[in-house]
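Encoded as structure tokens, the following chain is the form predicted on its own, with no partner shown.
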Amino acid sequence: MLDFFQFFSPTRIVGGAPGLLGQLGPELEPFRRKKVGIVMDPVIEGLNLIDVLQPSLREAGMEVVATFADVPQDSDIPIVQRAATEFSKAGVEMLFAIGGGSVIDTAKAANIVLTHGGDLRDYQGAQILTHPLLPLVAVPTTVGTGSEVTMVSVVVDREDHRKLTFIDRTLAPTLAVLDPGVTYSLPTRLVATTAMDALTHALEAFIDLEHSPLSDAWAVAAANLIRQNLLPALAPSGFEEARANLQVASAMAGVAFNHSMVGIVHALAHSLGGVAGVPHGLANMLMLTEGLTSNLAVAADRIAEVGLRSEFISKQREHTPVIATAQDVIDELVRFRRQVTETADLPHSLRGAGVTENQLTFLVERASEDGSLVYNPRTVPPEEILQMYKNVMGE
């Protein structure tokens, strides 16, 4: 019998070819004639992402008041501060995020302070916003934050080194856009690394304590996709297909994770990010393989079935027990780990991401108090942690 599950996605997601978010004035009709404030990164703005939206923003009589472009790569409480200060300033609307994780999430969070003002901090936890926000579109830049999807903001306390998390049913947007075009510029590196944060998020929805068989149907899928397309979409040419094909694998992902939420991985991971800077799509590539072992003993089945159904193993062995062939899907996930690294010339250790010996106890600290925790099938001590940050450090 079934525990109780339930399955909530308010988000209307649109995709298409290439250019669809110069072809947007259907979907924007329900927001005519609203001020929009926009939020980017330094890099997105020198695409010149706001040209190709305008034909779009102009069919719905629409007019951009406000441009927020100094999103760093993890964004912090002053930054979202600042964005809801200039916003509110200029009367906007409604907003649109245009970029990766970090941009939307602080689109999320910034929404948060316009709506209800006062402190971000303020607002920290799950569930306890009281009106609703302000109308958001998200476009992603990038093939991995499933943010565009999600009820989740994660922001940075720099001054007390970790990530807030905010959660709840009004942070997310009311549209998400997937046009591969605008991922085409995206450098290796980071393919690389935000598909590996969507695998992430796909495997940990499986095996996490809230997944329901509806969240575990978007976990497989996006897994296999992310499986199927991650290394062709990191060929110097002809990988059109494989990056539109990872950007509904983000989203697919994220909608999977919005439902069952994640784990002991993304605890590792937003450690790694609050005390010592490390991307969080980095982040979570390197403790994948951790974060799965440490559940080996209570979900072998979960990783067993999720490896099966996404065909990262081609079948189960004979008389094998189901431990066994858990272990073998992590061990094709540690040489499909080794492959996208390679490829992508990304480091392979804490070591080479920057991360020393003497930030290992504060790090323990940080991802034994983080909220992913919650929904890990296991409660995993801190001595353990240590020990899988010093799995992972290198020589």
Contents of the next structure:
Amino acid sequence: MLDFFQFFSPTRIVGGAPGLLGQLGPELEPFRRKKVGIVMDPVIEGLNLIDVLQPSLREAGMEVVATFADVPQDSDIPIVQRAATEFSKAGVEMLFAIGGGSVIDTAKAANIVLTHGGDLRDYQGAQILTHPLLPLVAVPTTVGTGSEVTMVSVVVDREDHRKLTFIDRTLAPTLAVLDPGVTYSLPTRLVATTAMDALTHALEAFIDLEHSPLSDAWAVAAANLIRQNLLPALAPSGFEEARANLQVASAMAGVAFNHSMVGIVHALAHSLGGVAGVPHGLANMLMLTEGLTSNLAVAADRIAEVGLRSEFISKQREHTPVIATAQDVIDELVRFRRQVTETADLPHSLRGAGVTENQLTFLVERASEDGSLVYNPRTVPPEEILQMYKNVMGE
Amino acid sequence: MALFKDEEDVYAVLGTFFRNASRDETMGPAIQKSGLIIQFEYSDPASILTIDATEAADGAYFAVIEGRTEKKPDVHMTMKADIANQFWLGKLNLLAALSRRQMVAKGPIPKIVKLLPAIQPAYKMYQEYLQKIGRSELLGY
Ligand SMILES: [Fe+2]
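Now show me the form predicted in complex with its partner chain, since the one above was the form predicted on its own.
Expanding to the full complex; the earlier chain stays at the top.
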């Protein structure tokens, strides 16, 4: 019997040919003449994407009254508060987020402060927002976050290295723009790590407690697209179509995990980000198969099913327990990851990613209190978390 | 029909249960260690129970306060009293309840998450407790 489930995906998603960003007049028409505030990071600012967007804004009579381009790799509370203050002074009536997950999450969190006032920390929690938010247009420039379609925002509290979580249905962006053109200038390493983040979203969404037939469909489609397109997207040339497919897959994985959330792999990764500054996608990539292995005992059927349906493996083993098939899936993911790591010249171990032994205790502590664990199919004790980190520590 | 007659009934059943738990060796220490003030605000009937892990006295690991209090909670949870009963019976899908807004959690959810494994024994304890105090009618929900 199925448990209660629901499906809700309020974000309008538009995609198409490269350059879509400059042709959004029809989509922006409902927001005619609104004053726009744009959130970006310094790298994106250098790409002059605002110039690409300008014709769309002009067509809808919209004016950019504030630009905030100071978002770091993992956004934090002072950044959000500052963006909100600047936008409020400028009379911003709608937001654009152009960037990766950190940028989009900053825009979501700033939106809370802009419409609810006060201290961002007071709005941590689930479904607690009381006022309508400003319209938000999200333009993802990486191929992994999924934040362009989710109702979640994660912001770091640097004072105690914790990630604060904000979950509310109204946080989902109004419009997500998938312009493949913005991925073309993405460095190979970033394509690899962010796509592996998206793959982790898809796999965890499928395996987690709150999965449903609807989230499953999105997760499988995303995982399959990533399997087929990730390596071609890392090629030195001719990567355009593959990157476009990854961009779509990332949004699909976002829709999936917006329902069933993420699990142990993300708990391990969030901690690696907060404590050791390991980039989110790389952290997920390094911990992915450890996390899956720890769920083998309780979720072998789900791991086997997602591997088969997304065609990481082609057939189920006959006359053997399902755990053997699940193990095949994990082995294949190890192989897949090795290819990605080598092609994109990424670190193979936590040590290679800058993690040191003396951070292990703190890493375990933060991972074991991560919100993603609620959704994982089993509770993972701290000793086991420590072992998982040690297994990936490397020479 | 709401399961609890009035505010006093909530305190008599859930308040007493919380106080029992505050002396429980298996759950008490973990809750105390969290150092959290957790407030449950119920409706139908309107009532408030607050657990204060910053204050332990008389052999209890945390304090249980009935009704309004000046204390500022770290985590504030709002739900119908019936939903609370279902939760302590171990029959509520917490995640579905949060996404359906049957339960609204304000505050640092990860800190609560960390407590969930520790309160596992409470479900069975609550069932036995209801039997013992002659409120087995609350078991069926
Ligand atoms: Fe992620």
